[in-house]
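A single chain comes next, written as structure tokens; it is the form predicted alone.
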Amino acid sequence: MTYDLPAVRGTLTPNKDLSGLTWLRVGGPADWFFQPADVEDLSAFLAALDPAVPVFPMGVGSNLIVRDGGLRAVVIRLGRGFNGIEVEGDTVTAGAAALDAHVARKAADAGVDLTFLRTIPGAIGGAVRMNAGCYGSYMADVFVQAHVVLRDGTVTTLDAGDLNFQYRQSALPDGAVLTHVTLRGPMAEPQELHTRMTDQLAKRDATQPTKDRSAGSTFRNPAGFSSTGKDDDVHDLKAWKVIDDAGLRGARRGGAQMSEKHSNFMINTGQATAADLEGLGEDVRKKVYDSSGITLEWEIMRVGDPA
């Protein structure tokens, strides 16, 4: 698709292959790929861009399947200049491109407890968009404000009421690009926070296929709650449990597989296409429904056209 694109100070790349930018390493090209120089560059670009041209803000691709035919859109990905992290008192301001793990560590250094972010794959922009969480904590619990550029180029701020956080979702406007966010966490001893994160990492590595190509949890938990990681956590309505009960741990389709280590993790065993991965997910959804009457909802975002 041909677009009349405005001039930019950042980088505009045509027909950009997106497969190398997603954790699952699949997907076709984007019509255009825009890496803005700064907020002003992003705002001017969106203001001048034909409103009919689709825009897709992309994070680090940790929770994403780009279909094999690619994206008929301008994909916007924030890079350097959007990954700073500043801490003042109990308040942390992080660029949308800052990795969740980096934010957790820098906050802990200053005695701010954002430890739940340490094991969440991805960047802060995506974490806000998806209301990411684990160990019983969510972005909604620590969120103060987000700075965004709307699709028409308007630079504005949104608070928690604007985003209407719910389980694994928010009401971020279509085409809006998060540029940085303000978070507030409880204070604690830095060493205590770092020790807790070390324990969380060990627990994650023991139970999740962290060495494989995956995109984190494939499906939302049916009850609408994430695993708290606590001793009294119940597992009867966790996605992994209903997948196990349907006999689908290790299920395969082409190069895609539901992990033997954690059955709610879908992995690319090496040669999977996006169609393999999405098709396996749909197989699992159908078989889980047939066996339990439960309809699993995707947690991984799927975008673009089939091959």
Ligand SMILES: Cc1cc2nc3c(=O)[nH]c(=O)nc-3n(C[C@H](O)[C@H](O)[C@H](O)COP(=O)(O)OP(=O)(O)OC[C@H]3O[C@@H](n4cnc5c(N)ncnc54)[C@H](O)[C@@H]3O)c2cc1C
Contents of the next structure:
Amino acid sequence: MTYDLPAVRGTLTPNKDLSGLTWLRVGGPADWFFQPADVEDLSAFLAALDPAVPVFPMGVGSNLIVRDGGLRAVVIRLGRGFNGIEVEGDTVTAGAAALDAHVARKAADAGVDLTFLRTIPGAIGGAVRMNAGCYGSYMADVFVQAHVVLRDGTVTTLDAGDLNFQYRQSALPDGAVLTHVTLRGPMAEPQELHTRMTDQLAKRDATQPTKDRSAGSTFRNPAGFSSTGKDDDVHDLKAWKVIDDAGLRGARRGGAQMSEKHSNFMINTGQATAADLEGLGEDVRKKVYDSSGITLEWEIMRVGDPA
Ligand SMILES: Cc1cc2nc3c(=O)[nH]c(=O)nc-3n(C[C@H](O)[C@H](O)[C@H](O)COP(=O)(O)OP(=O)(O)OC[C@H]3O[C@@H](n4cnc5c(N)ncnc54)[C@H](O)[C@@H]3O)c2cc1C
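Starting from the form predicted alone shown above, please give the structure in the form predicted together with the named molecule.
Shown next: the complete complex, the earlier chain at its head.
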């Protein structure tokens, strides 16, 4: 599909292959790929863009399956100009392209506890959109405010009420691009925070296939939803357990596999297509339902068209 696109100061690339930009290394091209120079560039572009053209903001693709036919949209990915991190007292302001791990480390240096972000491989925009969390802490716990550019180019701020955080989701308006985020964490000794992060990295490596190509947890834990987003930590019914109980640890389809190390992690063993990965996920959902009556809900987002 061809669109008439406004002029920009950043980079606009047609027919951009997205597979190299996702953790699972699959997926077809985006019609257009836009890397804005700054907030003004992004805002002017969106204001001038035909409202009928779909816009898809992406982070570092650690929670995405882009289907093999790609995306009929303008994919917006923030880069330089959106990855600064500033700490003042207990308050951290980060560009949406800043990696969670960098934010956690820089905050820890200044004695601010955002340690839960250290082992999540996304960027801050994706962390807000997904209400990312682990080890008992979630984005919702530390979130103060976000700057966004709405689909019509309006630059505005959203607070926690606007985003209505829930388990692994938020109410970000369609096509809105988060540009900067303000977070506030408890204060603690920097050394203590760095030690905790080192321990958490080791714990991940021991229990999850961190060296494989995955997108983290494939399905939400079937705990239901809570406004605090904490149910997944206290509920017994873990997705990996129901997958194991259905005999699906290690299950394969083409190059896709449910990890032997953690059965709720789906991995690309080398040559998987997006169709292999999504198809395997749907096989698992069906078999888990048939054996236990539990309907697993995807946590990985699937976007775009089949081949
Ligand atoms: C090994 C591994 C371990 C993981 N462990 C965890 C974990 O413990 N806890 C957890 O919560 N997640 C985990 N994840 C999943 C993933 O890292 C998180 O969901 C992360 O927050 C996604 O960020 P991203 O930048 O990769 O976003 P993407 O995957 O690129 O996008 C995810 C969603 O966010 C939206 N988005 C991204 N950036 C923006 C933006 N600037 N503005 C508006 N919308 C945006 C996209 O449109 C999409 O809807 C894991 C993933 C992997 C690969």
